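Only one chain is shown below, in C-alpha cells, and it's the form predicted alone.
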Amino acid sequence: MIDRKWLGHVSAPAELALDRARLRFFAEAIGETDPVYTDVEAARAAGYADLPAPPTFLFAAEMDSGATMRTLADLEIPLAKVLHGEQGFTYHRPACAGDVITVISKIVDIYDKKGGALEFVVKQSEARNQHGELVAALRSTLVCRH
C-alpha cells in the first residue's frame, strides 16, 4: 500500500530547456504535420516567438525532467506495477523553443480500488517559463497494480 503520508508531497523543481530539434522531433513522432511547429518562419508568422511546444509535449518534459520517476521512487512504487492512468492539460501561454520550463508537482490524492488490487495516485503539475509565467497546468493518475 502506498503511504498516505505523500498526500499534499511536493516535488522538487524540475527544469528542461526547449530547443528546435526536440520540439520538430516530437512534433514529428506524434505525427504533427502543421509546418508552425517544424518551421521557424511559419512558427513567427502564426505569431510565436519561435517554434512552439507541440501539444502534450509538457508531459513528455516532465517524464524527461525525470519528476516523474523521483516520484515513483519516494512512493516506493517499483516501475513494472505503473500504469498511466490518464492526463490533463490546461493551456494558459505557448512554451517556445528558447524557454526554459520549470515543473512542480504536488500529490493531491492516493486512492484505492478493488480491494487494494488498484492504487491511484494523482498529481496536479504545474509548467512555468523563465519569467515565471505559468505555462500549463498538468493533472495525471498513477495506477499502481499489486
Contents of the next structure:
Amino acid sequence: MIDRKWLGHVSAPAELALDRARLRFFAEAIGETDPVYTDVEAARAAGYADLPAPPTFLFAAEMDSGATMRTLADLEIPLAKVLHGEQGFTYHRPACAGDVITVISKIVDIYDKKGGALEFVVKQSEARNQHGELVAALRSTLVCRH
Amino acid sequence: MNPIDTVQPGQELPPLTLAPVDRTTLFLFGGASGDHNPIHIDLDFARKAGMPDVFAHGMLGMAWMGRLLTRWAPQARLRRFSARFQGITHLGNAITVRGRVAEIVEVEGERCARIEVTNTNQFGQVKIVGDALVALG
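Would you generate the structure of this protein in the form predicted together with the partner chain, following the form predicted alone above?
Following is the full complex, with the preceding chain placed first.
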C-alpha cells in the first residue's frame, strides 16, 4: 500500500532549459515533419519566438530532473510496476527554445481499485517560464499494479 | 479557406498512420522524452517485470495524437489535451490516430471544437483515448 502521508506532498522544482537540439531530437523521435518544430524560420513565420515545444513535450521536465523517479522512490513504487494511467495538459502560453521552464508538482490524490490490486497516484503540476508566467498545467495519473 | 473555419460536429480529422513500433523508435523516444524507464528499452528488465517484451511509452502515443491535432490546427489554438492510456502499445503495433469533432462548445468565452482522439492498432484494438479542446477563433 502506498502511504497516504504523501497526499499533498509538493515536489522540488524541476528545471528544464529548452534548446533547439533537444526539440529537434524530440520531433525526430515522434516522426514530426512539420517544419515549425525543426526550422527556426518556419517557427518564426508561424508567430513563435523560436522552435515551439510540441504539446506533450513538457512532460520531460520532471523526467530529466529525476523528480518523477524521486516520487516513485518516495512512494515505494517499483519501476517495474508503474504504468501511466492518464495525462492531461491545459495550455496557457507557448514554450519555445530559449525558455527555461520550471515544473512544481503536488500529489492531489491517492486511491486504489480492485481491492488494492491497483493503486493510483494523481499529480497536479504547474509549468512556468523564466518570467514566472504560467505556461501549462499538467495532471498525471500513475498506476501501480500489484 | 482553412478547414477549421467551417468545422462541424461529426467531422473527421485526416487520420495519421504510423509505422509499426520498433525498438529504435522506443530507444529514441526514451532519450528525447527523458523517460529512461528500462521497461521500454531493455528486454531483460521487461521480462523480469513480467512483460513479454518492451513496449511503447504512453507518452509516445500521446505525442502522435499531438501531431494529428497540430497538423489540423496551429498549436497556439490548442487549449487542453488529455489522454487515457487504456492498453499497452506493443512492438509491431501499427497505430492509426483518428480524430473527430465531438461538439462545438464555448469555453471561457471562446468557441472551441472538442475533439475525440483514438489510437488504434492494426487489429482494431483501441490503445489510447484522447480529448482535446481547440479554439476556433
